[in-house]
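One chain is shown next in structure tokens, namely the form predicted on its own.
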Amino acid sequence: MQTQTAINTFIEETGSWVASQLEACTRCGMCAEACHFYQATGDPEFAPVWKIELLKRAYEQRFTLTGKLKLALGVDKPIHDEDVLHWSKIIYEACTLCNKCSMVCPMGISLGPLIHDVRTGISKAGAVPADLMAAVNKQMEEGSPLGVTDDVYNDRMEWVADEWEVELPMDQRGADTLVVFSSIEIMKFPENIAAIAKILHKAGEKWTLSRKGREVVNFGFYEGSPERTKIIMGRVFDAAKELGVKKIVVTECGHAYDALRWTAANMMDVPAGIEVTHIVALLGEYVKTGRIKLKQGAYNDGAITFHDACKIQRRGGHIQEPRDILHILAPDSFKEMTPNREESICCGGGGGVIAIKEADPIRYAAFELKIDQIKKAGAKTVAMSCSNCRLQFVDCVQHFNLDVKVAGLSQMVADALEE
């Protein structure tokens, strides 16, 4: 492990923006109550302000008189190997980078990006949890963290096309839209591929898939590696450029949407003239403009609620579209969880957490907050627009033996299309 590399990375990351954020922090601790891991466990080390402690310590000891004095007097300690290992568990196993903590900070500090900076330093030190790093390496080598190689992708798409009798256009130059699925959908929820294909065809969209840009999940982003994040995003952008599309549609994946829609422009040269949007935004547009019509009350046979994904609803702002759709599909049975919308509680599986086996106890503890919400809403079905959230829900419903159905919004829309 290279602890000095982590320290150097923290120092390199501390430009004027990071410095202003760290200086503004009063350590009031209000962010703790916004963190689902802290709420679920009461562990003070899960408070977001503590998660950025290594970054703050490196900054103060290098750049501030107070920090240098505290270090010289022994009041503060230099960063050691054990610190890096300890914080690795905190920021990878007990943080989904949901950034809800930033919403409650009275000083307006963007804690999520700062925690991501801590991940970057720990990544440089070689202290990423083994399970997560294995998935990163698999994506770098095979193109997918779940082993979706070229051959697997081709076989899977051919099977989906045959099984659900849908056309899946591949590498169609001149298409308007490139649709990129996550490996979770490809391997765990293949019906999602068929559902979205059905919707796109019904709407008359001129779209294509790409073998080169076949994976939208970005485990380099979870890891906090700028280099690997750019390589993985570059595969999608390169495919889009070669195919000449005007739009990239991220299917049901929140972190991929965050990475391609916002992070990319701050890290790399993004091809000009290509819009990045999310499938839930496209669904909302189709319904609003009449490009697709849905059967009114198709899901009125039991209480249904909606889980707001952190990166799609809170970060992406696509809050109203799923509700407009559900008010058509379930006008009498749609019930909101509380809190919801921007203040929704994270499912606990994002940010790579679900890929780390050692994080399971904390992940399940965090999900109990969602169980409480679902019960209070009286819902028998929970709909969502993120497949990573869906994977977390499916796993936790089984773990806790819950009588709850988990549904993808795109699938619901496809099943309710008027012929």
The other form holds:
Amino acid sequence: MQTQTAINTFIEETGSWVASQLEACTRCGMCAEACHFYQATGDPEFAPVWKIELLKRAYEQRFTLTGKLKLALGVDKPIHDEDVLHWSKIIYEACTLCNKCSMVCPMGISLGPLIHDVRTGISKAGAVPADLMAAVNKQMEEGSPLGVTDDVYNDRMEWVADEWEVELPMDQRGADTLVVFSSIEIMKFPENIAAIAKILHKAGEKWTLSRKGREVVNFGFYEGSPERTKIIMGRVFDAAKELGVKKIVVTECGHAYDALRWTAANMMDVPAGIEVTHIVALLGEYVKTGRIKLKQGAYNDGAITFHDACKIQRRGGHIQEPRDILHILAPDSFKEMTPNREESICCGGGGGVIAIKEADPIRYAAFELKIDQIKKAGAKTVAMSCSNCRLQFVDCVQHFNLDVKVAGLSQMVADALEE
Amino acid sequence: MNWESILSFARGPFFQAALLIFVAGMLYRLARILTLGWKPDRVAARGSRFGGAVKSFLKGILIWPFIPWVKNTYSRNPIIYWAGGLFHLGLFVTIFLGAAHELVWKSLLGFGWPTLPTPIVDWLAAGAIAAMIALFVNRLVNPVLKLISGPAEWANLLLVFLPMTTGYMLTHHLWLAYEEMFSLHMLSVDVLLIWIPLSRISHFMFYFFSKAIHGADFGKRGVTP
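Coords for the form predicted together with the partner chain, given the form predicted on its own:
Whole complex next, starting from this chain.
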């Protein structure tokens, strides 16, 4: 445990961007009401404002007069080893970095990104929960947290191509678009791969997969380690550069999109002229421009709702595209949950939480908010565009024995393609 | 020392010193934040950062405070929305649109502006005081607020409560003689002015940072903040 490293990291991270927001906090506690983990458990330690306490303490004690005074008077304590361990549990197990709290904060403080900064400090101190760290290490060594090695990838893709009779172009130089799947899709939802391949062929996209950039998931980003985040993103960018593509498409994976699309440019040199986009954006564009045609009302029996993912909708901006698609697929049976769109309630399994066994009880507790929303909407099917949400939904539907169908949006689109 | 000399001290040299500390302290804090360094945002935007920031302020100042119940988190803690909103409304109206305070502004700035009729200011001031009591009770009982409140948070409440209640009692000639209450009012204002740069009451300045950052961050992603 290197607590001083954590403190130094907090101080390094605290430029004007962080400090001005820490100073804006009035300690009103309203953010707590936005947090699904607080709502589900009532544990005050899950309040987002409390999750950034270490960052705030490090900043005040280093930079402010009042912080120094509070330290001298014993009102505030310096950061000890046990604090780092304690907060490690709170910010990795009880936070999905969904950033709903920043929508509720009357000061608009970007709590999600600030909690990510706390993760960075704790990761540098070497206090990441063991389950999550094991997945990070696995991805660093094997290229994937779910054991998708070169051989597994080749076997799996060959099997998908056979099973669903789709062509999966591999390492094709001169393609316009590099498509990178997540290992959740490769191992748990392989039908997604077939579905997306079918759509891309139908749209006449010149696309390819890459053996080198075969994993879009980024456990270094969950962990909050800038070094590992960059190495993992670098694998995808390098593959894109080598193949000479113009576009990288992140498939149904949320945090990978946040990393590659909204974070990479501020962390590392990203290759110029390569656009990063999400499969949902691409689907929306195909439908709008008529590159694919969908069967009107293909899913019109049984109410269907859409779950907005934190990283694809709230923080990715692709809120309208799935709705445009669902209004074609299910014009009469599409029902919104409340709250929805950018205000949606998180699935409870993102941010690496689902990878940590010890977080299971609160992860299930948080999902009860989702169950309540689904019931109120009267939905029999929940569509979504994030495989991590989908993993959480599938697991929780089983855990709570719910009569709800979980569907990936790409797959629904593929199944409703007009010939 | 009689009340007359206390009053002339509290509205004279002490007030000027407190005002100086307030202004200098806030400028110092502003400079310190600005000089920590901004990293450029090199991410290609999908929407307008500026537009997002503008929307963020419009929603935060003109929309949410007046229709809090449309927020889905409202039902979980309505008191903080009502009390927080009423407190700020009463505070701003009293400080900027109350006739007595307008005279202070005029003497400080050299120009004045129209004020609201006294009964309106009066009721809003009473509302703000009631809201503060509600916020105080809320801080005592809410488990999250209990966890995150230290001496500084209690001091904030007390040091804002004192000038507001003494000011209210002063205008209604309650309890103490006019000069005595006026002295207490001015003393508490002076203490508050000194306390603001040392405390989180300074959020009125950093609000413009965090709200702009929030709006720009959502705007660049093409999401309504």
